[in-house]
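Single chain ahead, written as structure tokens, the form predicted alone.
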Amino acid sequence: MIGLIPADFAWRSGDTWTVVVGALAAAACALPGNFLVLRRLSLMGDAISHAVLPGLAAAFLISGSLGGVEMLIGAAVVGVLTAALTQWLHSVARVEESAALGVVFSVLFALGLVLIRQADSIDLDPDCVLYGQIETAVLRTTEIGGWQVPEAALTLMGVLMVNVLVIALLFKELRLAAFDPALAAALGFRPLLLHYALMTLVAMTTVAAFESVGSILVIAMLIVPAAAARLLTDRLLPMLLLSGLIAVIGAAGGHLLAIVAPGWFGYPGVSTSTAGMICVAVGLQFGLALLIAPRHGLIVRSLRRANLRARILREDILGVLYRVEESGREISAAVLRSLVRAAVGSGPLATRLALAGLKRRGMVRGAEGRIRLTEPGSVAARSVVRAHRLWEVYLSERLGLRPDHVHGTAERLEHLAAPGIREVLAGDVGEPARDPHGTEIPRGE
């Protein structure tokens, strides 16, 4: 971190009401985020986080307050009613899904946009509800216990308050309307119902985090805590968990990184956004997630590939050899290596790891520049080439293949026979003792 942090950075109390007032907002938003993310309605979430603006302008025109009650109101009203009119149109007059949403959020959002410039007289930043403010929003405070406290981290936190006791409240049927809503049904859970409070909790939690993030970046809070910590479990309870330490994380990082960042481009003394950067450091962790995650991980699933390859292509060896001694013949281990590149088209260097493998496995060994199966070796490879022979046998007389036409897809379809498959495969097809070319199959062990 030397060299990071400039030697005059210097915390202040603001910074710390900053950091709770982003850390408040991207925790509120994730919450929900998660249902969006299950239930793949994460465009619901940005339509609503823009749609609503007619809400909020409708507020103001009519009460001519700032207050945040009129705001949350006119959200909630138009949060449902995105989903509502979303819902119709894909129903009723058959708009695609995605489409019908397209045409809602964007007319909304028009509509919100013409709305709030007639609002000026009332005091309606646009730059504040499409942006966010939440370096002022800390100014506005209100005087607690003796603490001077923003006005947002109290609007912030009650709207999580809710969000957390609504989640545990309905946790059991959310669970289930986001995995099965088939059977959500089913069980009189009504998960149309639970949909419209969902959004209406995504419509209010927006409102509150507009004044922190604004409404174009807020979506980036409502998804990607939630995204990444999906990555990285596939249990609900800890991704709820996940997404809002994520959540957290992204708010003072990004903070953190608004200040101190600019100078690392030669703008000493300069900050940027902060709302900006909570979203960069969110989406910095999203992405370290999708490399290490331990199962969805993309460095894990290719090490699962690159194991999957390896095992294919030791199977093949076994399989070239066992077909060698079958004939009764000896070779060595760079003919070997001829025929099974020749064979599967593998590479002389993923080749030569995948004997290495056998050896150091004690199923294959050396002499006298001969290669030859040990007899684990030699059952394991007899459990490929049965496979092999019989998808032949399948091939040819259950689906009329030709006998010169099977190889090739026993060739791939021999390396997903688990033993099991291999016996009702074998049972299927009469316990033939040749394949279709007329080649013993080897018994089964």
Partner chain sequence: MWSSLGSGRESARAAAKQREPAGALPHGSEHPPDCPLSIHDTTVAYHRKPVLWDVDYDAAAGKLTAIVGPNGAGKSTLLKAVLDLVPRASGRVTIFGEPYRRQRERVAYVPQRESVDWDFPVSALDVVTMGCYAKIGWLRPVTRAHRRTALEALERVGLAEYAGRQISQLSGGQQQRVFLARALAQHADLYLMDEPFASVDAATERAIVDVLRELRRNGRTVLVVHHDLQTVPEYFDNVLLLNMRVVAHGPVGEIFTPENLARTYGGRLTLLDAAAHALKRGDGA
Contents of the next structure:
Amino acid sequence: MIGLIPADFAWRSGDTWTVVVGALAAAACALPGNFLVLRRLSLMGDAISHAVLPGLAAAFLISGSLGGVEMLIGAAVVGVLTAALTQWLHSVARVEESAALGVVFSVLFALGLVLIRQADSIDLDPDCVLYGQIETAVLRTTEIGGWQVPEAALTLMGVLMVNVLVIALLFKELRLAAFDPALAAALGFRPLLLHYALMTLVAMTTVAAFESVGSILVIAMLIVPAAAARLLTDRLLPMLLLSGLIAVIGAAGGHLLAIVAPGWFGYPGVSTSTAGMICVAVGLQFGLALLIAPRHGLIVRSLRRANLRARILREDILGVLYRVEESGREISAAVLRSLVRAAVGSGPLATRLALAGLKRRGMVRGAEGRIRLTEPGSVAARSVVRAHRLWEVYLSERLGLRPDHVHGTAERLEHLAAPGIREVLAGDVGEPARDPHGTEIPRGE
Amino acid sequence: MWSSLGSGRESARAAAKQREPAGALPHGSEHPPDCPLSIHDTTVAYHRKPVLWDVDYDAAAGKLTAIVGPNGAGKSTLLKAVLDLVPRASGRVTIFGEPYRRQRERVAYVPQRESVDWDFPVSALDVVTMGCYAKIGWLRPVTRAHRRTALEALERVGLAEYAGRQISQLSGGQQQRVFLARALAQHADLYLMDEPFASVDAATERAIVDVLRELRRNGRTVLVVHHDLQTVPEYFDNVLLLNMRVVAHGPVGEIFTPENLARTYGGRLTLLDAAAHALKRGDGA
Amino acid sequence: MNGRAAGVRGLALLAAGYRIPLQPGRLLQRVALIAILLMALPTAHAQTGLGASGESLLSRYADVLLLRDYNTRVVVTGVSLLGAACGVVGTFTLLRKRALLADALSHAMLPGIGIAFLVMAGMGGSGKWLPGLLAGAASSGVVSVLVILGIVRSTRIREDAALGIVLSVFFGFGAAVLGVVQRSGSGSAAGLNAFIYGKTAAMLWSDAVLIGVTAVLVTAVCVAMFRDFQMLCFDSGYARTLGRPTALLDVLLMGLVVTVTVVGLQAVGLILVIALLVIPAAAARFWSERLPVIVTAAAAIGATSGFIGAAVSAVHPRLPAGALIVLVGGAMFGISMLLGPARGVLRAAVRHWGLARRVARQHLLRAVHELHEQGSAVPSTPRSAGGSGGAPLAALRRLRSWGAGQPGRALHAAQREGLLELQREPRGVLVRLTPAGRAAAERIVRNHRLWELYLISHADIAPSHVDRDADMVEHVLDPGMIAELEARLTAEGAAPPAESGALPPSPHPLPATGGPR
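For comparison with the form predicted alone, please write out the form predicted in complex with the partner chain.
Complete assembly follows, chain above in first position.
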């Protein structure tokens, strides 16, 4: 059995710089990505990162090198063009929106691939466009204050600063335009202008991150951290910060995974694509957020559902016991459990647990032999039974259902717990004395 | 040769003016600066399909006006045309004698509740603060004073304790009141509301009516797109009957008649019955 | 059936299936058909510029385009069939609004390919056994679709974000797996890159046969299930109420998408296979509003893109075949968008322009006529004795909602046609109808009023409501309909017979022209 961390594991300064470059790229992408996710433009980010390829290739063919201002400008132009072209195809040529996106970005990407083949350079081949060359990007360094800093880190730092600055300055405007574009337009905040500003930002970030991390990582970073943060919080500013944090953790974790993960699957000593593993790392974080998110996570939601089911079962037990006592009989806990299971079809374990819960709450008491409602239990049980029988009256009198058909529906409606609903119901059917089956309806408190 | 046509037009208009009976409502080229909203000869079309035709309307200052008409009559479109949210094929709209873009701060808009994503990560207070944005302007931050204004507005609609809630945790009626509070926070002179009463609970309906009356007391002008014909005489002073074009407008007592409603709604008798019922109830009260 | 045959048949069907009521449209359609048929030539020529050398190029093109070389013939035929199948399946997915699901699906196939390779290599095989790789691709594609549906169902993440998440994370994972493959030295992994970018030139005979057979099968299933798919795309809710198994149909459609995507990987690569599914379908939408025609056109466009793209890349093996196929498809999309007879941009512009012109002319003539009728026309001056009175232009402007200068073009046109005369007077400009103009105006007014009468007597619409509706309706009426209306209304006594020449009166008070409206 191989340990999680291989024995020959060594962390070099190159690894640190790889993580720094990856984290900078990831954070720079994640910030504008929040607005893409909120405005349901995630696929526009996808499209732009595909579509900047021909701009990149053209700038490379003209200037003969990667990087530089021409490239940023070229990419910004192509990015805005993608957004505008898609919009035009949708509104004027009436092509469905996602299809319009698909047409625009696949044609532009194809054009980019052909242009890259023309360029025929080792600096710009299709593979590096997809996966980036983060491992070699950190080798091109420049000296700053005695430190050998990768050029890519400097570029990405600059782009990150620009993104932070623009979003901080335009936070109010971007939020308004994303939430309520009609109001933004009415108040004079030019939502269309903001839209294209955002698209320019995305395109420039994409290009800056392209060289080091590749287009796939760019798409992942634009969308996944923002979506994960969206699950974790209900406020915009925390969402922005969280998405940045998730991106940075993803970069560090991804690089680590790229080194150690192949070993877990029987390929010791093999490291793999860092860009790919960063995608996997943010994907894992998204999955984690899906599970543990405080209000919308799957765990919380299933707990909430289980709680609700338990409450309903407890109320059902109270109801059954009340009816038994109403008829003047006495039963044991075992008989009660089997009665309840026959009445509502609950499982043996759930029924046993619910009964224990009622005992803990002081609603029922008694040993195995004889089980009875306590004073508070009897109040609660009366309320449930009363609600059940009132609903039966309502269903048969107001909705004209046959009396022998109302029990099942009332069985579900009796658990509605909204405050006041039972009083309103009683007022509506006029405090009847008996239910459609002729049984007495207990008075309210 | 067409350059001379303008003068001909002017002279004809002058002649038309002379023929106008004394005491008639001001119309046409006259846009008195004290008129909160003046719509002249406005036509709007979506994708070549006409929605509003030749609308001429001057809002009554300081009154609550209901905009009433069947589905597809262009009621929401009329509000959007005023706010320059949809392009006008022809016509002119002035707010207090000036085009809308120079009077943005004086007009508050309450859109339909369904028009936004209520899952958006903002709190109720954040949404209400957006009403202050017109005064704040580009790039400047929201200050504590603005937040106080917003909180006051939330208080006026009875939602002060929900200020920190994320908007998806509010009920439909509360969401509608948040929208109303946002308009109040703007401290505007003209309020345009698109179906604020649509599917709200009784408490919200009362709260909205209270706010409307308070606005009227303070001399504001309010236009409300309204669906419930029965409550028109109770809630509103004036009514604008709209069915792609203006059928009639004026005080509820004069204009809200079965004949006018028949001209607005055509042969949809069920609605007419409801209206007649409402009128009878109004007379009895 | 090869690609060309499919294309020609499709276009013939298209031409037969579409009836165009207007002349400019017919002309446009012809131009468009010719343009499409000539597509092959200019596109091929444009591509020659890219790194071509030697005189043998022309003959190589001839070899390829005439399918003289056996291997090329097989490959080109296979890719063309694939294009046709993708066009057919893509049309249904597009109409079902699932166009980009296929994008996520195809990207998500990468890890499946990589893992299948590693597993097969680990078991001692070569790792490049094609059916195994394709099975891996298909299974990870299916998993990705399930994950997307799960995310959309169980969280508040919207579909667009779910697509983006799955696409990028799966692809990133795939890149990591391929990284392991490349660096672990477990067999040559070079061939796997072909799945990403496509590599038609290196395609084997058996690959092409696989593609061709699958494409034919997929197309056959679509044809067999045509009615069900049509109902699914048009109104799935209605289909469900009719007891159609919509969920099953959705699964079947998704299965077809997975199938064409998997076999398409080798031809165009997994990044661009989405283009084959979206572009022909979106382009075909411009050609017709009828689904059978759209599907046929999509198949034709897909086949043509595949044919030209594969042929060009056979001549220039350095150019990526997938990208070429997509570029050809993109060019055909552009042409369809401009010239398509049903939804094409030019056609719509022509139609809009013609309609606006006719409406303006009819408005103008009717307005002049109504002014005459009301007697608000200014009596003619002695100079033009014998003619009828003129209507002041200013009054005309007020009657219709014209801004300054707006009626200018309609006035000019009517003047050129000899329908109107303009007369300057000290009080302003007067507009007068010529005898021909009077006849035309009476025809228009008659038509308009007949409609109004018809609407009032037959539909339950108040007179005040009719005016504008009639404005819209009268411009789309054909003469036969008008004759029928006249006969009907004459019989009911609601209108005088047409021969009497008298106009029926307007059913509602005409707008006052002197004062404000």
